[in-house]
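Next up: a single chain in structure tokens, the form predicted alone.
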Amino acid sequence: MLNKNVETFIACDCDYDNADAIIFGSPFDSTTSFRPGTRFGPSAVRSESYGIETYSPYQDKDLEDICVMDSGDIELRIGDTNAVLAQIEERTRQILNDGKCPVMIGGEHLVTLGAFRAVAQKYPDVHIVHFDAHADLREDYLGVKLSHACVLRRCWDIVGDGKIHQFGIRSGEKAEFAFAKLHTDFHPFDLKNVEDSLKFLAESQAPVYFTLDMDVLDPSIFPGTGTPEAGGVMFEELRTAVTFVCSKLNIVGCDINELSPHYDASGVSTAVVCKILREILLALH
């Protein structure tokens, strides 16, 4: 008997009713300001995930032993940014309303706004933990407020001061750094203070949305991205920080974004995303 060829992230083929985490892809890059291509990220991650093991020796856990469903990509209305964000918001809301954790694969970083709108509606006291090379705090980019360069500023519009915790930032306008020092919990350049800085969230178990822009990594490790920034963190520093965030904090939604697979013909960048996503999924359980 032949079955449909349905490609999922490795081992994430649980049925919806039994799954406690739901993966979905948002293949969108229409506001990318430098090198486009992140719309191809979700499909590349699924395809290349079969090059890694389901077992994590770091956590001594296996994807085969948890229940995650990969629901595929949203068929986004490319060309209408507001409509795209509404589609992402609706998918996230459905998952949340069914008592499950949404795990989104981008796409450019603006996709976070759509997911976060739904999360903030359900959890008004939510915090954001943000790993990135870029502050993403511009009020607008060339007059456009819905841009990947403005996504955390738009999230700030929703939650206000004291709720956004930024790590690894090493690029942005002078005005963005000034804004961050006044309005966000700002830890530039590395991830060394993640555990100490977020200990209060681990203790309080306040709801947290985690957004990971993979260009927080040094481009020597992760060249496959639209805006590479020298001086980034190493893989092990990222893996350790991600595991802490996803295992100790009360994660109610998360995303991983900004892979442009065709800028790294070796496939290493995609493999790195696959491994980090595996660690996220296992740490959530």
Contents of the next structure:
Protein chains: 6
Amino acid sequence: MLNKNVETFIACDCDYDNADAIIFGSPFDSTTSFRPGTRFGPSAVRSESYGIETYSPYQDKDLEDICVMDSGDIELRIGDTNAVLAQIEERTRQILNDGKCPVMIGGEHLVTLGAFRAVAQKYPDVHIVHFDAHADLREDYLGVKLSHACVLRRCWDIVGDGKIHQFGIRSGEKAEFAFAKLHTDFHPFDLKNVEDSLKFLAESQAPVYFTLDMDVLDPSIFPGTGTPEAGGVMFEELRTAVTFVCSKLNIVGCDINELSPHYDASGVSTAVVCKILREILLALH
Amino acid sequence: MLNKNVETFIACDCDYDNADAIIFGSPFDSTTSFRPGTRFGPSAVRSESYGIETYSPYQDKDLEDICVMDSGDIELRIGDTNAVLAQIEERTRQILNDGKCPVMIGGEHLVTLGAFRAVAQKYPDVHIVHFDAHADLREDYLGVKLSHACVLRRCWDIVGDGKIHQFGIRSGEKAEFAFAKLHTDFHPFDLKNVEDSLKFLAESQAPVYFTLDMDVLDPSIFPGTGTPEAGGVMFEELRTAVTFVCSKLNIVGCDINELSPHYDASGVSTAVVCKILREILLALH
Amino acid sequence: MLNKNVETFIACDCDYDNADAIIFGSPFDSTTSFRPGTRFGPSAVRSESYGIETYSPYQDKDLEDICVMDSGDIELRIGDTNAVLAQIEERTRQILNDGKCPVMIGGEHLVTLGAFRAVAQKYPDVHIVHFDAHADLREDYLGVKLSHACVLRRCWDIVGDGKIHQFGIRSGEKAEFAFAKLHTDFHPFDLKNVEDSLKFLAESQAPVYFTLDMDVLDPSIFPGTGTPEAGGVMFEELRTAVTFVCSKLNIVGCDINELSPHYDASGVSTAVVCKILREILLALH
Amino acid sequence: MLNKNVETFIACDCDYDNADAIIFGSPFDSTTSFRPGTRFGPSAVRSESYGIETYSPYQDKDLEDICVMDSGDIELRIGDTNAVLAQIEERTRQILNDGKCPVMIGGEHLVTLGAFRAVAQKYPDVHIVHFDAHADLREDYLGVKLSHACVLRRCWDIVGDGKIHQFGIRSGEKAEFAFAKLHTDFHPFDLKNVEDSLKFLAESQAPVYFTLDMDVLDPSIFPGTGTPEAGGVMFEELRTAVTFVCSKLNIVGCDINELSPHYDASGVSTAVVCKILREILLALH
Amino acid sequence: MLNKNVETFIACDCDYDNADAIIFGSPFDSTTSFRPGTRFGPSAVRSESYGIETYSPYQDKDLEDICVMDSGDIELRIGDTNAVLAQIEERTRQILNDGKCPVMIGGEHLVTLGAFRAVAQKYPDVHIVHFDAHADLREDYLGVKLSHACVLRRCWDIVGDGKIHQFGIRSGEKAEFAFAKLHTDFHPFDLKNVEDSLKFLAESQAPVYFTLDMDVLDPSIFPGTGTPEAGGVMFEELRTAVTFVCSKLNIVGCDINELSPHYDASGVSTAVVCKILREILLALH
Amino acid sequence: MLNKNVETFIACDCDYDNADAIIFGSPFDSTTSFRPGTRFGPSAVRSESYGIETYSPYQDKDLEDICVMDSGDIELRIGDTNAVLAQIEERTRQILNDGKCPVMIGGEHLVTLGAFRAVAQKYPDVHIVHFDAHADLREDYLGVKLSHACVLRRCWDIVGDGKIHQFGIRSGEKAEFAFAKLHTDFHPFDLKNVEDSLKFLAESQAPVYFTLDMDVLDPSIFPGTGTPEAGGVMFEELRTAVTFVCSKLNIVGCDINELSPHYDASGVSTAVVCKILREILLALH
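Mind giving me the form predicted together with a further copy of the same chain, seeing as the form predicted alone was just shown?
Below is the whole assembly, all chains and molecules, this chain first.
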């Protein structure tokens, strides 16, 4: 007897009850002010994941040996930002309540707020590790508070000073850089200090939410994004930092976002996300 | 002395006081459920308009001989649908109050609601002439009422039965086709009946708002749109119908929408919009 | 509890036991001599199907009201043509044995041979209705007998004279046109004679396999194919003929092939296949 | 022993001495004011010609049975318009002097002037048959006289009134349409009158130069051009008219131009040129 | 009252009288021998500039705090190279005469000659700092002297030995490399020696014209150009060198050229030009 | 008298008898399991080679000064893998028998097997130097033994342990990495050890076949390939290693493969192949 067509991130076809990490997609890009298209991110990642191997020669681990489930995309109420964030929060809460680690694929960066609300409710003392090209610390953007350009500011509204650790930021308005100096643990331009700066989190094993805006990469290796920003980090620098964060810290949730696959017809950007997501999943285990 | 760079739709560089029609763009696509990109419509139309002539051999008229002004795009508050519609309504009201005809370039079809609210306030007995592939008559879409898929239903909330004249519709859910039969003047599949059906409006010179979703065209000539729908009308059928509507009826406002230029790298779709917009502007005069 | 991600052609999510038609994909293009890429056809059709409605205003029927199952793609042994055809034959046989109608999405046209072998074994007196731009009647192509350019010739090897009904053919070598005149029921250039020519099959209800090479369409509406051939039929002509064939004849199996989605970045070609496949499925019921 | 790689239009590999028609390319687009790229036309036509058949079912003739030679592209002195035209004139003259028919692939339409100068010198009473979307009759364009937009005007400078027969024109400035009415044999918008209007040339067998700007086609079937102009003729209308012109008139030279292949990633536009060029070559014989 | 649509490089909307730097575009690519398209550079830079911030965290300066005016593109007489160069020279002279710094956006590299002629007339002892992948030192190219491949040679005709400082050159014919060794201050392959080599210009404050061919960058970060040349410099190396040149030397005019945006659908190349142009403008102040 | 159009890699137009290296293309991609398109590699390399110079400033050598012939593509029997490999073997053997060095342009990597069979027959003690992102050491792939993913394993079947020297490998299944450790001279991740590891071959001058899968490069500089794999080497590292291998070792045959030009519309990937091929040809002399 034949089964209905199942499409998951490569080898992430565990059953829900057995899986310890649950992937889901949030294909949302409605607050994107410049070039939309990140809504196509999750499905592109799934279908292109068959171009990579399940085995990582970097970590000498294999996705076939761990148990992850890909639960597909949430069917979002496009056009109503509040409703969308509530849907994401609800899905995240369900996964957390079942004792599993949510792994969200965006979508634009605002989706992080939905997931983080659920995480912060369960872990009030949670830290955020944030890799990005942009500070995302605006109070509002063109008068709108729920915007991708404000998402870390909205997270700061929840956790306050000293809990947000930002790396790789190389773009923003003057006021955001000023805000960062006062209120976040700010390491602009690259990821060189990740390990040193976060050693205390590895030691304390405090709960950490990891949010990865892929545009922290240099656009030479990651052109498929809405706002490419020259002067980013190269693949090896990201791979090493991501592996450290996900294998040494106590990650209670994470997301990977801002892939806009149509802007890179070569498929390289999608392939890079697939490879980094593989490394994240393997490092979590 | 040099001037700042001005970019308008070809030959639409009249001053505001002298112009009798005012073009503006509403680069909005946040409720688009399938493939976004109509936000790039207005700027593409402006820059590609230099590939067409100002003279129409069809109407034997020339844009150089009339007086239209292109006032650019509204800087929309992307991410907050209500705010965006309010901005569009305000711009439309200003133009109407100054006794001029607003000509809006979308964006997704929902932008029509903002413009139409201002028009309906000034002309409570206004009719709508609607060319489209899709009925856009849903009560809500995925629970959202302010959606491109509901825009004519929202207009019907304002004007009620018998005021909306729909042509070319060839896609929708079962309930929309049922609703149309009861509540609108419904002419599915093509534009063949436009002239006969609307003769009474030509005679009465009742005020008319004309909304043109370019996907009424067959995707063979207009592929650059979010939801291409095979089986549409060809260019000549549209050109003739548009010329009739804009030259014979009492048009108090109009829009042209749903060009998503990135989906047609050949530029043909944008060129088609430029040509139809030229014919509209000439027919209005 | 969350489920694994299921992706099917829109609304084709019936269970196998209840379904009377079973979709499967054969993502194969290895014998394509000019431009490959039809292997991307089945997955493109699935994901883009969410851009069409389940309801057909043409037939006034809805996919929600019938029961079809999409069983996904066969994992083909790319590189070994004989093995691939055997895999397709086996899948087809299983579906036929369970009393259901196989609906295959190609892939290049050679995949038809695999499916037809199973069909012809069960129904030795089966007819073939074939819509295509190319005759596909070569004895061999560059010395290769199992080639897309030879697929109907291979089918003729099985059924012999008078069983193959070809429509729309407008390209081929001199010898193929000569062969067709002697051995097939040949109606070149368009689909105008479909209904008249096939009335006897409607009356006899003899078993029929329907193979639709989408390049029978004019490339203006279907550019996304390996060998675009100007001078084809328009959408309405195809839609009408397809509806006749699938609703009036006794279809025991069918396929739709030669979509190469990467050659049409606008997505129109894929959208056309989705719409025709919807009409086929509705007409079969 | 292996030979150097030869690439010609399909089956046009006759030796010069035996050939009665000689193809050459003029990859020039420097006066193009809007979107360049026609320089890629000739090489695209050559390499994509392997996607069509040598046999025409329309004329029941085969390129394998006639003798044409493709002599490749002229290495043009890009940047110096006068020098480029002189190079084209020289190549054309050589072919004419050897008693063969020159068949030029452009390039932008200005290349016609180079070829026509040689033709008009040999045949002072030559007529021009011109299929195009644009009149190309400007006295100058932005102050430049040797521009694609002026090419038929420059030809008129040579042959004067009544020798130029224009069909399909649907775009131009007011002055060009006025000029055409006075000075050329003008049949705007379509090709319906070709056979009737040119019967006298078929009867007199006066020498004719045929220049075909492919944008006479509707952009739905020919999007790959610099200035797509909606409302053109469909493929069958062009194919029939071209076959009449090339088989019934006394063609002493011809060109096919304005393919800009990069604007049509689907390859359809190039395939259309290949097919029309095949029909031209077969009709000439 | 509404204003006509103004489109400038981000935040460069100062009035002419108050501005100390004036941007203008020269959308010319007619001598390009390989792949044209740089004519689309200036308008792409303007519209995509809204994807970058006005604030530079590298220099801690903001475009909002300085006064630059973007005067748009010159309407060039495409097809007549001499006329085009004269138009550029005239625009540059006007800006220089008003005591402002001309900042030209190309276009192909030949446009530099037009601007430099005006600069050299006002500053006969001017130096040229030249970053490029190609030497551009040919005496002629296919017999044409006014070619992009000859532009620095034409500048050398004006200023002679020792005034041209070339960096990053990694491609050219043998004769160009030989010429460079004799006649220019030549630093092939990278920008490592910029600061050391040009210290004397910083000290003397001699007038300097800076011409930046963006293909000096590695094509991994700048694919959108006509002749991509592997082995170039990375973004940080360019950013640092450009900042030094524009903030320490006495720049009396500059240009940035050879962006061909259509060859990079990701938009990265255009974004890189926007960011470098922002850094140039900020460094000039 | 005009000649037929010849198109070769730039300056490789020597006659066969005089040439010491013979280029040929093997446009085959039928076993590609993920994204096909390498069949377009050879023709893209030829036509884009006119964008590079014949002179290498790195080696101070010029293609004009050596004698290479480009004999075009083999007309392969697409669809029959065994026949294709036999055709490639036959062409290679002919070149070897004439005492010349075969230089093959792929095509997918499986084409190496055809060429290597001929080489290994003539030079039974031949070594293989292999640069690649993927190990290509599978025993079979989806049950198929003649697959691009197995090509080096098939070569190992011929030469056995210790003769294959692999560099740059960063992807594969667990079993391939295990096999490599036992049976090949394995240097994963980069090319840093090429010179040290291969010094013994330079000294012994043992015959060497060099196979270069271009995806050893980082996808930032080489996106145009079927399976982009992040974390590769940069251009300079490859250029240096290739120059060492081809100038110091006794190369008896070589190939360069896996360019899939359609996945990189910018043309950068093709330009990189052209430049590396130029360096290979110059280093061989």
